[in-house]
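The form predicted on its own is given below as one chain in structure tokens.
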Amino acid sequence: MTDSHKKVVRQARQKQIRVRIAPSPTGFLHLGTARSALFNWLFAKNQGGIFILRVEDTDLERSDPKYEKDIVENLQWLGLDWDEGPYRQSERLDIYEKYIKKLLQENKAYYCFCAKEELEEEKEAMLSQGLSPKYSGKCRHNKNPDLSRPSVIRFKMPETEVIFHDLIRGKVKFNTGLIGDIVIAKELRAPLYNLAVVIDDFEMKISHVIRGEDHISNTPKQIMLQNALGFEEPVYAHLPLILSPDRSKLSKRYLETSIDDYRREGYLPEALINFLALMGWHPEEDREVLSMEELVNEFSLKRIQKGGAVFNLEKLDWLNGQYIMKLKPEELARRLENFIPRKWLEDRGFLVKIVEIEKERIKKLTDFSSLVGFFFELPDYPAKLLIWDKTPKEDILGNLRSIFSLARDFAEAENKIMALAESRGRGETLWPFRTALSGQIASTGPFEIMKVLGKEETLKRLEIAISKLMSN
């Protein structure tokens, strides 16, 4: 760490930690935004700071209240509560107007009347010459702008070298001469992203800007605007991109999957939080299952990697299964309420018994119905399903009849049936027994099922199996 970097960190430590997540309500809450929110939240909690929710809704054409509702509800579902907000940019237009007027009055910004077609021609000409496209500055020195004409407001970008210290990437340099005069507002009460975010971060006393690597090219523009407005520069930390398992760019299939989609697919919020935390950050000890409390206690920006963070759906499924197994049966039954038929909730005790023996097989809450439906209603199945390997039907039938007889003494049934299986063969005995109870090729073991179903239902299902074999 350089001396100047140490100075930046030292200055940051002398004031209250204040961070923010600032989503635009132009789409649903997705993985990238959720991870940024989590890292900001963990940093704030670890440092005793403040976490702020700011809704950047100045894009009136694309912003929609349904998206804001989704963002707010799913941040809450993940457990990422905020200390301040939600603030909305659409309610702060007076503040932006004040600063835009200041830039215009101080000759640090100007009205630009260039048509889109003209700007596109400029861009194509520069690209054809192998140059980085930027605005020519044609309107920069217009001292008598005709405000009756369509226009935008541009910032006079100083040509200099911007150097900032990123807490993840170290020293970062940009030549602003390659950027040109950027558009900062459509009009006095319509700021664009780079200006609005600079003003909001200053007004909200944001100490650290923790965001995705895709924003790093915006940082020099924002630093130049901060300098022009006399604002203090926050500390920056740019998170690594999320990559596919083969380290290529993450496909849209997953990038466009919203947090609400994962929620409806039966992922637990604590599992998703654990998964998101490990995408680009790791604890000091090599562990994969960490509670929210452990994440808060151990989180540090120093342990965020520079390289891309790999998205692994198999790992998410595994983590989700781990958290499902850790839940008490009563709590898991409660979380399953929106994933199962309503009639299954009528006998809570019966449901809890099923949950207790099946939870180790569940990776997602949506798995439950297909795995345990046979407890509530025995599915129709072919008689051949009862046959183990090439065992003769007569042997299977004899084994089922013996099991039926032994099951009448329900308290001792397991020991007696196991003794039978040892003498006649486990496969030949336990396969048809399990299939008779579940009607499925794969299910949990027959004794676990038997205990949940009880004596009457167990005998009834054995009778059905015997009848199937006899009539086939």
Second form
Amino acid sequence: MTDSHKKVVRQARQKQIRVRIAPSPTGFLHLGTARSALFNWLFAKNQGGIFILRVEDTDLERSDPKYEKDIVENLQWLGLDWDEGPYRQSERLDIYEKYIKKLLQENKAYYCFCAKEELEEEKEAMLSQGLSPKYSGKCRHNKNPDLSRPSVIRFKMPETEVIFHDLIRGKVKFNTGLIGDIVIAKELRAPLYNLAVVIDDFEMKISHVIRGEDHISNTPKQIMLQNALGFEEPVYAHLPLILSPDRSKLSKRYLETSIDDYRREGYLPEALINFLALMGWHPEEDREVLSMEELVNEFSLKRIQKGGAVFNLEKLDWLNGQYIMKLKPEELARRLENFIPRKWLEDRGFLVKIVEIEKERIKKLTDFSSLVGFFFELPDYPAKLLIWDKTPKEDILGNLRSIFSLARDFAEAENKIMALAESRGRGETLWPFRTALSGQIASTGPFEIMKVLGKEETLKRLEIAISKLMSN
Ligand code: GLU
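Counterpart to the form predicted on its own, namely the form predicted together with glutamic acid (GLU):
Entire complex below, previous chain first.
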């Protein structure tokens, strides 16, 4: 590319922000990739840019379509829709082949025939001399490669200092002399990660590469490849590592918990999005709960921190509770569909009433069914559960009988039972009432339950309580 051509390309690109998430389908979608996807997506939306999904499936041994399916489905579930793609690297081999041939022809890459054992020995020898290991360059000058022998293709890494300006980390310097001639392809139609990324980022006109800091050591290699191929460098932004609350490295357990696991545990996508956004970024006006719309409006790469981003599960639970509380009961009932027994869906109106009174008590969708099972079926509970403190059984029984007769006039029941409670003692009255209705040691209050259950069922449960105490 000539300088003037480069300038034209640069100008054309300045017009359009194009970013990508480039997951390798070698595992389920996890937190780190989901956060990178979100930051790219937010940046694109904020800037009126294009967000691209590219599946990096060149590692045939480790890639699996089931992982791709999981990644695609869960990005969609999070609401991170893409404007282009999914592109698959495995479907782009012609493109890579063209560039690999070019590098070979221009003598910027070469075939390497060194056997694994040989490379191992070389590495050991360098380590024992206190040097950082790199390929010796032995095959660099082989003028007549015998292609019938097993080989790989290496890039002639120029020895220089690479400097790039990272939007988050500032000026980053690397000495490529420490890297050596990296393998860029196993063969013409089998490129490795660094090469395929460089070619795709160019071909897809990616303007900004926003990815995890774990890739920062790949960046100088990619820049050298871009130089060799005459590609313009994209803008880089490396996102901070995700740390555990004590700022140590986040344990694998959390890193490997997939987004699908969170989904099945009953987290809402909007809560996860909010949570992920705050892992390394925060809004100008400090607050914790931000809708997707607010995130899009307020997102800026400038506000991403350099230091590690703390992962805090309690915060996620709290955020999830906040979002659950905000949902309309009908909508929450819909979200609960996969988390409750089928037969609870038969009477939608009843379910919605329960959701309405219980929604402040649940942090996750999975909390719901164990909390409200008693509405659908009164559990068998021991008579002694009805006894408040050391109140004699006869007094409790008397109170339940009075409640029973007051409950017959259902419209007035709450006021009258409250008056009864004031005269006979709240604990002695409301405790057995609540227990009779729920069969639980803890639950929502008796009047709320009573209204959801209705008159008939309330009276029936009071009767059960009375006979339990009588036969005890
Ligand atoms: N396939 C790489 C990964 O999953 C993407 C790296 C990049 O964004 O350049 O980590």
